[in-house]
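A single chain comes next, written as structure tokens; it is the form predicted on its own.
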Amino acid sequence: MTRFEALTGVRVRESYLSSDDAQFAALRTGAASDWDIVNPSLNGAWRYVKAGVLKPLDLAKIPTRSQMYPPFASTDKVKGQNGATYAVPYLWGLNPIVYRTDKIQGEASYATLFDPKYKGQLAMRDYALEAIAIAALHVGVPRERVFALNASELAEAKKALVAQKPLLRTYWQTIGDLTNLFATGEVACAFSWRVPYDELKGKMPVAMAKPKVGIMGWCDCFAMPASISDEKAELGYKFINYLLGPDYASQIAEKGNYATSSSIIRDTLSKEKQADIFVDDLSVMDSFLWPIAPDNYAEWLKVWNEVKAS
């Protein structure tokens, strides 16, 4: 943040949460009061709402926000009952499927995850909320409702799932064992994060697949506390311009690998850039899926379980 520091002379002072839930409980407790800019989930940005804790956002303030995507700047995942928009995305990215092109036959999708050809050589998350839906899609569930599954649905999910532990050569954790079983080439295919394909490939012959059935996504969004005073505001109004602006973009796509909610540098970008951080094909936006636990969560994590003992 040393540019917008230098921009605007106004010193950038970072505080670390290990949740979203973790910062949503300090906002309603008070605990935050020295917080200008909170940074919610774009699938968790609705609790904060419906707690009214967040400030509703003057736009025309944010003049950057005019060249965001259309599935960001349209979303109703950030307004309020009264239309109000409290928060604004400003960084995504896909969690693909990765995977070893010399042991895989074409490109990889869901099905290779459940294809009794890869036994041995697959990994998915240990995760319900993702594996689940992700059963669910398999087993032909619209995207629109894999997150809302209904008893049938969720059973038939469950029944893929079992059918698929056998074939796996582990249920992974944390992102850094996933790479290293790519690495040691335990792993040919896993449902994953980008980082063992950056960190993997050139190293060996690894690519990322991104179903056009559906593709899981994760977005951060910047807000500002309802507690926040007017001048403090202004500063809020022009560090989100700032993210969404083209220094901040080109910054975070070179070193990071990782897109704004913003198309301000997209054309100036390598196709190669623009294939990394997943805005080469903008057609991949029609297949967004934003992870969210459903009412019923406890019972998917009922189901998981019995999954994993099975």
Partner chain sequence: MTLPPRLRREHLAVPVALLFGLGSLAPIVVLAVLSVFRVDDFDLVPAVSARTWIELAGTPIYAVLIGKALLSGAATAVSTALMGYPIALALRRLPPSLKGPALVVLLTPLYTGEVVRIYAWRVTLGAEGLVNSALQALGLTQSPLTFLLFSPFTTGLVLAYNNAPFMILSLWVAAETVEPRLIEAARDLGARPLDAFFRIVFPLTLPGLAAGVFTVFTLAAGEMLTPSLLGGTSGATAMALIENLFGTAFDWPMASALALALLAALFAVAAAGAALVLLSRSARAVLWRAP
Second form
Amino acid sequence: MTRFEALTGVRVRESYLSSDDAQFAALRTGAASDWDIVNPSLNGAWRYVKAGVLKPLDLAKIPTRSQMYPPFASTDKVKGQNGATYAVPYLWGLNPIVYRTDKIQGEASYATLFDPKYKGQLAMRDYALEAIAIAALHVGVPRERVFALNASELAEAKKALVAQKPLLRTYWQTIGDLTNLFATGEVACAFSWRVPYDELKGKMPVAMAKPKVGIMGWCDCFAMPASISDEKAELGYKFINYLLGPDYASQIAEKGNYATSSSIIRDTLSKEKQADIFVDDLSVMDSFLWPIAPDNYAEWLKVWNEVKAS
Amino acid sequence: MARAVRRSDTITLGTAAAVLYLPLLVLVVFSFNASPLMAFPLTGFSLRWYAALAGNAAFLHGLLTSLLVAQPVGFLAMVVGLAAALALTAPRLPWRIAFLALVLLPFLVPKSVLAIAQAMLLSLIGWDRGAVTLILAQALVAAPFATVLVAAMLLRFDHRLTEAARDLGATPWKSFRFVMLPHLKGALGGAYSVGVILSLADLTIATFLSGRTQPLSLIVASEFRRELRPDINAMQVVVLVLTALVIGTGQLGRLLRRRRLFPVPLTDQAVALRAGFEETSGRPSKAARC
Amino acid sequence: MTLPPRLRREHLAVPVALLFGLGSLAPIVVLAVLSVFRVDDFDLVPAVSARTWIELAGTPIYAVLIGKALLSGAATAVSTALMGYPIALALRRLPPSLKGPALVVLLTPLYTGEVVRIYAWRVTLGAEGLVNSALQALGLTQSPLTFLLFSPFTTGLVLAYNNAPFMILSLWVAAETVEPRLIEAARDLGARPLDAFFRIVFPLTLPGLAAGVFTVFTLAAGEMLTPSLLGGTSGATAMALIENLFGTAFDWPMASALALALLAALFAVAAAGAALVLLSRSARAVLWRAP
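What would the structure be for the form predicted together with its partner chain, given that what you showed me was the form predicted on its own?
Now the full complex is given, and it begins with the chain already shown.
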């Protein structure tokens, strides 16, 4: 941010928000009239587009976009029915399984999370979308369909989750929470984000697993509110151009261990660094699984709460 | 009245205090622990988290915001509490029970439900959320406590005094201003502090109603989501020591002014303090609180 | 600000009632209205339907969660009352000079943020935590007791911890009004300590008990953070579901209906409980005596 400010003389002011939902609600209700840039998630972008709160983007004004990895450049999740593009993916990552190599035999997979052998050492995120999708993968639903389950598949997934519940030490709430669970030895294997791995790798034997059957990805997008003035929109384009450029990409790879959606600096990174930010083997992008709220999400929520209260 | 404390009482209170302070002890220990992880084993003594605290601009900015928001909340709570208490204890008030229920309502509804409902209402009428909504909403939750506090004092107030003033030719305003108000000074001060304390400790209301105004509790909560850094423990310890000092000196002041602390003043103090602390168990969202 | 002579104190009730009506009654009315609306594409459609209420009534999970909230509130109220009495009575017997400091000691822990305290409990009760280490060092247990953390036991313990000060305060304030000579007289007349407690102290502190029970019950029933972060897999709460429905699912009607149902259940139980206590014969005797 500071680099961009120095380059352009524009000051970037950030607002802290608790979630994508809060951001959407703020835009939807007009509570965010002074925002110039918003960051919808790739998976949630459709509802922003559908609700008409975003400005259609002029891609010609974002030259750095040319080096984006194909899955991000070609995604139609950021497009409206009229074909216009409303958001640009810029930062992404994977949600791996993190596990203790001294307590789990072999490389962990989703099956490990349902394995009675590890009773009391497992944890799942308290999040209906991902938990049910993982259970669906576990009971054999193909990857393309895990976010569009039919009634019987949803029931199957629920059964698996109910059976899993006694094996779990707890459901984790925030990533700081999960890091603490690993650090205090409560949990040996969990569906996770990469954060606990980064924080703990020097201190205990931890590893990350990226299940081939389907790996949950996350991706943040850049977008501008529909109501933005032309003058500010120009600055916005400059900003996204910066975010997709080499400067931001190398900083975020160094400090945050994240990759941007652009291949612009990939070849200049060491093999280890590439592996660290998941761009060493680009085939990982073939097993991407983007969590997307299904139409009957309320139903999913009900199932998830029934599992938790069972 | 001075007599030794019974042995059984010492045991009861000692045990209670030990249990009460066990988690705080853990907090203090980890605020001085060198490792960034809150887990055993301890890795050695360090003051780095206290140093980190001083250099954290976001924290300091949030603290300033919190302090600036807390003042009007205290003032509004005091004024509304005074008005409500005067009405509540007026001899001729019709529908007294209904009025009392209405005034106590913000306390009885779980705070997250109330805040969510208020957010929905604001959305419907298209009112932007920000410092104003935050202040109003916090003042609303503080007002019931302020009311109870002032009303408790009013009930004990000898109305013959105002009557005497009136007999001597004072206008109702004058008798209120010069006879009743001085009597209420303590309670009003208490009402003000209740508002301030409650506002400083609040996260629940801020989560839903603060808009772009970002008080400390919100900033800490958002940091805490990502990682549990011990500088938050350190901040907690600092806040703890400061409050203990403030309350402690307040107590000492009272003690010096009038020797007899109890039984009467306990009620007022208790109500005031309890109201102030109530909010610390308010339910924040999934986010954390400092 | 000069009050015209015709305006009296009771007239202040009008603006105050307006304020509270707008601030807290109106949002609750909004909940009621929203609960019969529908959401289409993130737009609230004012098409009145009983969908949410039918679903609420027909789905056991909602009733289960509301029941759990009530149970957790009641359990916390009872446990804090049980431990609150001995503490409050001991506090009452303290010499006056120690009472001020005791109040500070009692209330200070509440100043720490809830989440920070939750993580303190984790390192206290965890498998590698303080308590388990102590137990194993003393040779009392061979392996860590896992039920200490992430179980209903933990939730109960920490809810009691969080709310105990409110109960103790209520009981203490009530106990201060009990004339010590009454107890002495009873003892002189041969009453055993427990007799004296049940015949004198208990009835005289009933109003305080009612206030404490009411407070602790509503606070504990509305808790969501402690159960979800310390209760392990047993940590589901109605409050968390309401927030989920409101935010992630964008199902405001269902969120409203569930919130209202929870409110109604809380009020019904709390009011019934308070009435039961306050209408009991001994409480009535105390209340009538009060000014």
